[in-house]
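In the form predicted alone, a lone chain appears below as structure tokens.
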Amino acid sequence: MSGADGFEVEFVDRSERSARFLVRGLTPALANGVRRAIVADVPTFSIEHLRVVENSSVMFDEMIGLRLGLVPLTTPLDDFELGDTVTIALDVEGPATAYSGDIQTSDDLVRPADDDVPIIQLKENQRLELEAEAVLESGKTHAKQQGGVAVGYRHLQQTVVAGDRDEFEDDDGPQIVRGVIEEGAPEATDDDVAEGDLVLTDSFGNDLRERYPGKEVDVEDIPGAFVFHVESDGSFSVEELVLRAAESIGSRAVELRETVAV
């Protein structure tokens, strides 16, 4: 896929919270600036501002209200705008575990990611019930709200077969690479793949003596083109994640331009 500034973008591998996609024709500032904006730019909905009506747990209010804060919650972009808030409530009684599946919203479309986050185990007697506002607000106001839990990036690194290893050279050991590389030397290996593949490291071990037994093998950065991973926490899909954060880049230049023409 290509975009309209000479961009090249290729996905990978991806699931509904994690993928990991390759963009050609970047600087490795505007790489870094893609990461911060997943990281920091995209807002989501995040527990806060407890009510607490009843806690007679072993554990105190501040401590519940960081467990609420950590539970992701369903972020529908279009439907909210920054510092939106709805209301969510919970009500559990021992003998019990409470889970994030319990808790209660005003709005459908403002519910726990996952339902099997536990928040605390309630014995005999023990009840917690409250009441809290979900905020929606951007990763720049809280690492909470955060909806890029592991975000990372490196060059497209691509192999170069050199020679043949002596075979009386000492062995070095493993020759370790991580995510993906394009492949330079197809003829050096057993695999159906032609020059230029990518290749995910996971499928040999990430040991590149594995893949190119008896070969000294060179790795090269590929200038401009970067590997990006993200997951997402489950306030969105991975690819709602990414294009948002593009927006907001995008956005943000149309802004400055604006700006510097005044």
Second form
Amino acid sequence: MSGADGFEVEFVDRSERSARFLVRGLTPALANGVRRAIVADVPTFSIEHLRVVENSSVMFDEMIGLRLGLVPLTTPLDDFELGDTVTIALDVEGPATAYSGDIQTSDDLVRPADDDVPIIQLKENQRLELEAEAVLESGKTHAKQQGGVAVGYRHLQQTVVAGDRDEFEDDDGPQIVRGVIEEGAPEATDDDVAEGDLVLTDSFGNDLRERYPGKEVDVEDIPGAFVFHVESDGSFSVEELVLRAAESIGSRAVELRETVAV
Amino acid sequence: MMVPVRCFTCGSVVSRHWEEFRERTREGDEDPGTVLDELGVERHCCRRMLVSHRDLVDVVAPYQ
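Since we've got the form predicted alone here, give me the form predicted in complex with its partner chain too.
So here's everything in the complex, that chain up top.
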């Protein structure tokens, strides 16, 4: 996949809730801009206000409110606008555990992303009944509204074999790299890889000594190439999260251009 | 009290795995590290959430 303005995106690892992808043609500032947009700009639904009817559990209303707020809710962004609310209800009587799956919502599009998050364990004669409002807000307002989890990036690194290692040299332990490397010396490995292939460091225990036995290996950053690792909390897919983040950077750039235009 | 819903550090939802983790390590005899690997709890920030948790609901229940 290649963009009109020279970005090149390549997926290394991809599933519904987590992805690792390489972007070429980014400056460090833009790479961090993308990360920040993923974390702070893409809104998700999260429970904000509670109306507690009955709470005879061992936890205070506020603690239940905090736990409910942290439960990720599915967020179809095409159908809602920032600030929209959805009404939510929960009614569980002990002895039982109230799970996120017991939450009822007024809109079928918005529901708990996972049904197995325990909210509170209820004993005999304990009951939790409440109504709540979930609100669509961005991660700037509260961490519970963030759609991305553990979002980060690393420079793509290339391995270069500098020569043979002196076999009588003291063993100074493993040579650790993490994430993804670009293969720069396929002839020195046992794998069937070509020069320039991307290799997950997990495949060789993150230790270059394992991959290039007996070789002295240098690792160099490749300018403008970043490997992103993004996880979603389940509100939407990773793909939608990243695309919405890129869209938000784009729309703010347009807004800036229009504002400063003479 | 109850297991925290999310990891304090990274924000991933760890509480979903608590009940299985408890059954397999506290009541069963499995190695906690292997169980966490199998549950897909990879980062050490998330792993400590489950390893260091203790349920206290039963302890405070009589005091309402």
